[in-house]
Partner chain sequence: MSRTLIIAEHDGKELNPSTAKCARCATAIGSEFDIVVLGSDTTNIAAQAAAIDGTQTVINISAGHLENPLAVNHAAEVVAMADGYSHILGPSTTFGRDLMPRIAALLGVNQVSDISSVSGSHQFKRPIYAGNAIVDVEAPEGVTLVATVRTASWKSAGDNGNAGVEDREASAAPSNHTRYIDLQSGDTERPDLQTANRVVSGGRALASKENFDLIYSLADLIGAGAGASRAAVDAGYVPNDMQVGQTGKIISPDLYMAFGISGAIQHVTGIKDAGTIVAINKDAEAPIFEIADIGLAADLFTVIPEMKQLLG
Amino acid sequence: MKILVGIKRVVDYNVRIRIKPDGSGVDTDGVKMSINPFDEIALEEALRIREAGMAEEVIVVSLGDNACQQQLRTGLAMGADRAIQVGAPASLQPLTIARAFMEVINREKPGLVLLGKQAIDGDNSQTAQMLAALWDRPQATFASKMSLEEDIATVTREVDAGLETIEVDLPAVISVDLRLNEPRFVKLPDIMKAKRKPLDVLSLDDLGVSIENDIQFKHHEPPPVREKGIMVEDAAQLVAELKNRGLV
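With no structure shown yet, could you now provide this chain on its own, in the form predicted on its own?
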């Protein structure tokens, strides 16, 4: 069985986000970029499944310009067998991404697709669901625990009411949450080995996918500066202040 893992190049989660002075987007000059944390967890789970003898090959896929090859090489250093870059603009809507992944699925015929539940830049949390619909295969989202047995995946999902355990037939799309595992550290020898692993480059035209961005971002701005709080003497003063601010 092949496992296909989607990874995205994002600003590292430890970096303080800065907005460009003209409000046209996020300033990424000189900023550390990394694999989206949820995607890194998805890759770690794929590697563990392969190491348990339940898969033969792990393939990482990323959409973006040549800069995303850095994250693909990191995925190869973690242990992925192959990498595929789909050349595309950095800002794509989830439906276009899902269509591109669908074409890669048609080429690779994986038995399982693992994705992060969302990217920390857009926070859309839509690609996995759209991909499952396009593929007409089962989906299990927000996985915090999973196991495979023959052609069935048992997945524990994190939902608003707590935890929900479901079974889905494979092939399937599974999106992972933070508590599924802790990704491994990449070692220098693995980084050197990754340079010799295959990295295929495709384009959206190669896959027959057109860019359809129905949403346009006109302006970006940082959140407003938080107002300084005040100390109140008692509950009555608290209620009065809330009323003055129109909060109650």
Second form
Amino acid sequence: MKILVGIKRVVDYNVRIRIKPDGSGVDTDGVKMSINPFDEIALEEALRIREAGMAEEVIVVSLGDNACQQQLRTGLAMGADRAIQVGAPASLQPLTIARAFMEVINREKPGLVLLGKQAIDGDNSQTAQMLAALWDRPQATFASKMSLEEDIATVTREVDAGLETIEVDLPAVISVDLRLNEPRFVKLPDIMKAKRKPLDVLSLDDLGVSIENDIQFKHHEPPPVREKGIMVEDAAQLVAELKNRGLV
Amino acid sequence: MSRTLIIAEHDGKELNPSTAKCARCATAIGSEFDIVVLGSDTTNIAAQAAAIDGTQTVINISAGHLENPLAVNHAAEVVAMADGYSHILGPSTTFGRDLMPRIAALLGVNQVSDISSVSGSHQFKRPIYAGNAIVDVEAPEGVTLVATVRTASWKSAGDNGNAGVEDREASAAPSNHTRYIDLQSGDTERPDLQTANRVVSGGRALASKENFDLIYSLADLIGAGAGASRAAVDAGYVPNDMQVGQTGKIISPDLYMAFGISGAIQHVTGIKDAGTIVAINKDAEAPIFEIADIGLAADLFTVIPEMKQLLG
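Write the structure block of the form predicted together with its partner chain for the protein whose form predicted on its own appears above.
Let us now look at the entire complex, which starts with that chain.
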């Protein structure tokens, strides 16, 4: 079985973002970029499945300009067998991403597709569900636990009401949540080895997919700031203040 | 004339308040709206939906394969009835986030996630980057607009409506490739986190599952829901359904009290819309004090018992 893992290049988790003065977007110049943390967890899970002998090949796929090759190389250093870059403008909306993934699926015929449950830049949480719809296959979103047996995946999903377990026939799309695993650290020799692993570059044209970025992002602004409030000295003052404001 | 279809969220017994929040959003869009209830044996839930102010018609589709909220079956049913609707709305809860993109892709349209305010029938504001940027988006007219409504940003519509309920047969074929097994829920008598007026939350500083009884006892004393930071969930002190933050629940209670929570940006994302934020933390430098309306730099293990005495 092949496993396809989606990887998105995003502003690093620890960076405090800056909005461009003209409101046209978020400033990414000279900012540290990383693999979307949820995608890293997806890749870790794929590697563990392969290491357990239940898959032969793990392929990392990213859509974006050549800068995303850096994240694909990191994925190869973590242990993926090969990489595919679908050349595209850095910012694509989920429907186009899902359509491009669908074409990669048609070429590669994976038994499982693992994606992060959302990217920490756009916070859309759409691509996995859209891909499953286009593929007419099962989706198991927000996975915090999963196991494979024969052609069936049992997935525990983190939902608002608690932990929901479902069973899906493979092939399927699974989107992963934070508590699924802890991704491994990349070691220096692996970075060297990754340079020799295959990284194929395709274009959206090759895949016959046109860009449909029809939701326009007009203007960005920082969120309203919460003013720092008052400090109280002890529990008695705190309770008095709460009563005073009619909160308890 | 625009017409909106709202997908009702429910647990088989009660309508989730997220549905009345979507109704408020539909009204802001300036659209008449219907509500579809998908499930099995949902007569009572349809009646609750019919009481939401402004509802035109409740469409009640009851079938065995719709009993559990599997996106594959629910999406197929919504797509089969989508004709004639300009907008299709669902909540930004895990239910809506799972379902709505599947509907959008089947309809061949992009989706707007997390509408936090409405400036026109196709113009919205929504947060990105964990709420660190608010963006004005404009969706194309002439195609169905599929969107999720950020529930923490909206008040519920009133419940004095009296809409008609139309029972319909399911029209899409059930899928057999996805099977529901079960739901493990931290059953609690406490108010639901996402709708509670008051929430008492604990962090890693609680240091054990047993110590969370302190949080629960204070919550129960003031009729509050109980929440937690990601660190407390990761440490196994509390179940995942208590997590507040970017990857947990985004909530907007009138009062939010954070005990022993440092205030990582991902946690703050989940409470930004709260009325009053109270922070109690031993570390006077904890970032949570930057956004707290009332702060107390002290040990929660002494503060909570004192508070209970003063409030009891």
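Numbering follows the first chain given and starts at 1. By rigid core we mean the largest C-alpha set that fits within 1.5 Å across both forms. A quick note: this is a predicted structure, and the numbers were derived from the prediction, not measured.
Asker: Fitting the rigid core first, would the Cα of residue 237 be found 2 Å or more away between the two forms?
Answerer: Moves: yes, 2 Å or greater.
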